[in-house]
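The data below hold one chain only, encoded as structure tokens and taken in the form predicted on its own.
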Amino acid sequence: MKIALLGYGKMGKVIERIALERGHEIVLKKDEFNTYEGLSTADVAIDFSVPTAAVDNISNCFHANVPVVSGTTGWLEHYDEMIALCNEKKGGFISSSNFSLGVNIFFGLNEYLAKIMNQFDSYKVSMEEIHHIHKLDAPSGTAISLAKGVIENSNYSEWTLDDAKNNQIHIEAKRIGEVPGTHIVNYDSAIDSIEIKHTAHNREGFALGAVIAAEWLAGKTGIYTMKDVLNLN
């Protein structure tokens, strides 16, 4: 399978290694210094770039009739626009805040726990996410996905980085060293606390999940999620 890499930073290089190990060919390694030449020859593209480049990367894929997997976060104000373009061009698209198998299991656990905890008003939910100092957006896309998972299964209405009011979920975002990614969901009461946590030990899980998603998406049209890829629906 021919893969175009859109973004060739640390994650892009890990994705490249895993893709080659799985027998794929890299036909484009796009960064800020080169063009999209070679994109149209790809069977699928993987976008792990920066928020300012993601929309151009994704739209170029749709115009080139190349299905695209995007793990870039921080651009979601343009998400509806990209969905409309995908539908118009009959493209294939998966956008996820996190492609790790473990994190996607964690998403399901988070939603299940939220349904249970919604019965108990004495507990207040909060979240913490820790990432390396190079991460540009805060809170992380994964933390936002976790907050949405709680909101959809409880009486909470929104998340905030500030002090939380009645129906708000406080997210604390920390940038420390080279931490790959840690996410904590905490339910706290005057009596006790319940906490679930996911800790990434390196970038391998994110990269492998992205390649698996690309393998699954190649040849398809439509808009999908990692639940579709991993059959977690």
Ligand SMILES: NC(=O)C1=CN([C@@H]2O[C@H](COP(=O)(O)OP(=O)(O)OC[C@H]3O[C@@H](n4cnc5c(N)ncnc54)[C@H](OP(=O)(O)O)[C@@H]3O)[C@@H](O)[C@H]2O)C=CC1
The other form holds:
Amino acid sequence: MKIALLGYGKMGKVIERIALERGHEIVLKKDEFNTYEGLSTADVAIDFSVPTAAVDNISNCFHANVPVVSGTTGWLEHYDEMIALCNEKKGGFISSSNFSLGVNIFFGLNEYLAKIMNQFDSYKVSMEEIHHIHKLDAPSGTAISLAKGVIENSNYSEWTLDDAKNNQIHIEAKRIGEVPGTHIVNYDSAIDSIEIKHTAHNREGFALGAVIAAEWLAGKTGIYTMKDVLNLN
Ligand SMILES: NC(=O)C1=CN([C@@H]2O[C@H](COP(=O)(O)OP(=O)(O)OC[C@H]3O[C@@H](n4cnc5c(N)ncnc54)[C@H](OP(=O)(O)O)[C@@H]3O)[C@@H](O)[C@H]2O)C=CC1
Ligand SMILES: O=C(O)C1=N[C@H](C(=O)O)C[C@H](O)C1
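Now that you have shown the form predicted on its own, what about the form predicted in complex with the named molecule?
And the full complex, kicking off with our chain again.
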């Protein structure tokens, strides 16, 4: 399979290694300065860039008729625009805040726990995410997805980085050293607390998940999620 890499930073380089190990060919490595030359020859594109580049990268894929897997976080305000363009161009699209198998299992656990905890007013939910100091966005896309998972299964209505009021979920975003990505969901009461935690030991899981998603999406049109790829529906 011919793959275009849109973003060739920490993630792009791990994705390249895993893609080559799985027998794929890289036909474009797009960074801030080069062009999209080669994109139209790709079977699929994988975007792990920066929040300000994601919309251009994804749009160019739809215009070039190349299905695209996007892992870039911090551009959610343009999500509906990209969905509309995908539908208009009959493109193929998977976007996920986290492509690792472990976090996708953790998302399911989070939703299940939220349903249970919604019956017990004495517990208050909060979240913590810890990432490396180079990260541009806060809170992490994964923390936002976890908050949405709670909101869809409880009486909470929004998340905040500030102190939480009423039906708000507080997210604490910490930036420490080279931490690849840690997420904690905590339910606290005066008596005890219940906590679930996912710790990434490195970037392998994110990158492998993105390559598996690209293999799955190539040749398809439509809008999908990692639940479709991993058969978690
Ligand atoms: N969904 C998931 O599973 C995961 C998502 N992420 C997300 O992926 C993104 C990338 O992470 P990471 O690799 O660590 O970040 P890096 O900063 O290491 O890499 C970002 C890359 O994007 C490049 N870039 C900048 N402008 C453009 C542009 N216009 N077109 C294409 N590329 C461009 C940068 O190029 P240059 O070097 O020239 O500046 C750099 O190579 C982040 O948003 C992060 O949150 C990260 C891990 C997992
Ligand atoms: O920037 C990162 O590194 C990561 N970003 C994603 C996010 O914002 O959730 C996924 C992962 O936690 C690593």
